[in-house]
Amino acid sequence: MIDEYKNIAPKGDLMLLGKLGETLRSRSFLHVNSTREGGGVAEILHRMIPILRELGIDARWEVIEGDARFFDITKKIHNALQGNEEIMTEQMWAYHGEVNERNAKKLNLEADAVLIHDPQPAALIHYRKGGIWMWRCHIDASGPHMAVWNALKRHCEKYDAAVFSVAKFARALPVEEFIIPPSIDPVSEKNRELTAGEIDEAANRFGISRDRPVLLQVSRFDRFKDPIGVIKAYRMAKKYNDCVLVLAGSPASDDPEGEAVLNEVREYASDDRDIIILLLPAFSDRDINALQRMATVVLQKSLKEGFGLTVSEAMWKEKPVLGGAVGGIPLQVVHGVNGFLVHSTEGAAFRIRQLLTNPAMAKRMGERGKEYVRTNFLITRQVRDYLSMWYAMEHRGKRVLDL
């Protein structure tokens, strides 16, 4: 498997990641997460537990189980931490509490390095079994509700690490931190190369017209993702340029509100034939590349967003973006340079006609977004910088082997 990156990863990190699997041969790794499928954690470690495996490192991935007023309850928590005005009363956090300890009951937690992802399991923490444990927040906490974050704190400053997506998400912590951004896989079927043929069959079974310019925009339903802002933009545009808009989204399991933005979204839009609301089942991965593949413009105009790794797919299949100024997109987008930053829907809409209109802009900034995702977010990179942390983390206070 890791033969199919050499001549697309950078020889470093192919190189590092070598020596750290010589390192770390037959120890085990042990991630934990919410949900099997939706959202790009479950996307990730699909790809990368093969990775680690291969590496000779003993990989497992392990997901907490919970009903619905648990996952409303951490929905209220990810929404909080992201800015929101959201009520947890204690009697919410003993919840969250009980259906952790539930958890831990029943999943095998040993392991030499555990990596709990985002707030839903981290208070597996009070159950930990030995090991470096390393709580893993992909969430934008730049400016969150303070009483929440500090009630979720009393978990997090209790782990080994903690590792954040972007510089300005991480918060004081008593604990090591590093700043370890996600990545896309550039071998999986979601970003692999596609043949004509299998671009047009998807947009004729979508409907697609390929007559006309593509709008796309892939993400959850969720009102952070600002689907409706985006067909805002898009009627603008079209006012000078004759387009199709594609929103095209997979339910998660973990997330509540899907379907009522969903609807709010379908009610939105429903008195125009040139937008196509696509809700995809999950593992919908070729169908997201042929959409990302035929997409003249893809957009992310999210109002809060962790990272957003539908702008490095799209960037990697050579297409420009406009993104939100908001939370990792402009670790992503570099504004002028392989696409642009926005911070209104009329912004959006300007952009959206400077791009139709101008082809050959669209074409150089498309070429520049797949080398800078080449070189800064493919899993290659991340499973390098997981396994570097894990390292170091063993290492505190010892001296370094040259690797």
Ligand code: UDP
Second form
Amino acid sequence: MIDEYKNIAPKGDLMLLGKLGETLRSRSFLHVNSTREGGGVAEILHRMIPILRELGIDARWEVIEGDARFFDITKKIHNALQGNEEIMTEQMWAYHGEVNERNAKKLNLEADAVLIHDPQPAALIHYRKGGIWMWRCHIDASGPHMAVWNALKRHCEKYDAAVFSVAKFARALPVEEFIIPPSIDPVSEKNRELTAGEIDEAANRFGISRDRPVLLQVSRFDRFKDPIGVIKAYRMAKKYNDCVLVLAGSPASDDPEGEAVLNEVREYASDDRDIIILLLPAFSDRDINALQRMATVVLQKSLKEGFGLTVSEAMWKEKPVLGGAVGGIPLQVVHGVNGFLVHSTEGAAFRIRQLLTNPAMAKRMGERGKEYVRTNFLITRQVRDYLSMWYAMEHRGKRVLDL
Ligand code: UDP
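If the one shown is the form predicted on its own, what is the structure of the form predicted in complex with ligand UDP?
Shown next: the complete complex, the earlier chain at its head.
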């Protein structure tokens, strides 16, 4: 499996990965999050666990269980960390703690290194059984609602380390901090090369006519992804450049707001037959791949964004990306080089038109995007970083005397 990356990932990453694998062989590495499907965290864990295992590391992935009340609470925490004014009562925090306690009793939390993803399972730290515990924040925490952040911090500061995707998300915590951006897997079903036949088949099945340029946004139906803003931008651009818009999303089991947002989007799209809204089942990886490959321009017009895997996914397929200038998107989109960063609906419409009227420029941007992802955002780099972090944490404070 690691061999599959040989001619794709940067050689230096693979060499270091091999060495780290030898050093940490047979040690245990546990990941805990709150969903097996939907969203970027699950996407990465599905691909990363087998790679860690192949390196000889005893990697495990556990998922905490919660009921609707728990996920309503954790979605509020998520929204508050991304800046929304949310009221979180002490009872809500108590319930968050209770569900974590229940999970702690059921899960095997023993491991040499433990990475807890996002706020949902953050309170598991109180049940640690040895090992190095690291809290991984995938959320755009650049401007959180402070009361909620301060309450969550009670858990985060008990960890040995905290990991953020983007430097400006790192909050002042009395623990070691690391900045590690997420990544995509170039050999997964979502990102592998597809034949023209495979792409055509998906286009026909979804009723997407390719006689006009295709604009695409792939996202959970979440207001921070601004699907309504995408429709507005498409409508402005369409007055001058005919095109179709595809909005593709699927439900995430830890996101209770999806259905309401989907209904808002359907209503706003109204009877425009050139807007295709696709609600895909979980694990529609090949279909997402095909949609990204048939797109002329890919949008990720988020208002807040932890990282935005969809950006790197599209860039890997040589697509120019229009991204909101927020969160992890500016790490990936170099404005005017491999895509455009936008700050408004009008800005998005303007850049859509610019790309549709300059196909040669769009193509050049797409090509640069792929190379940028190859150097910076492949999964081999992220596994390398996680193992380096673990190694560094274990050797903290130890002086190397036998140089
Ligand atoms: N995704 C998917 N199906 C969908 C919508 C999204 O498989 O209908 C995937 C998408 O390809 C990406 C991940 O879910 O791999 C979303 O990650 P991102 O970081 O963009 O956003 P998040 O959902 O984590 O906020």
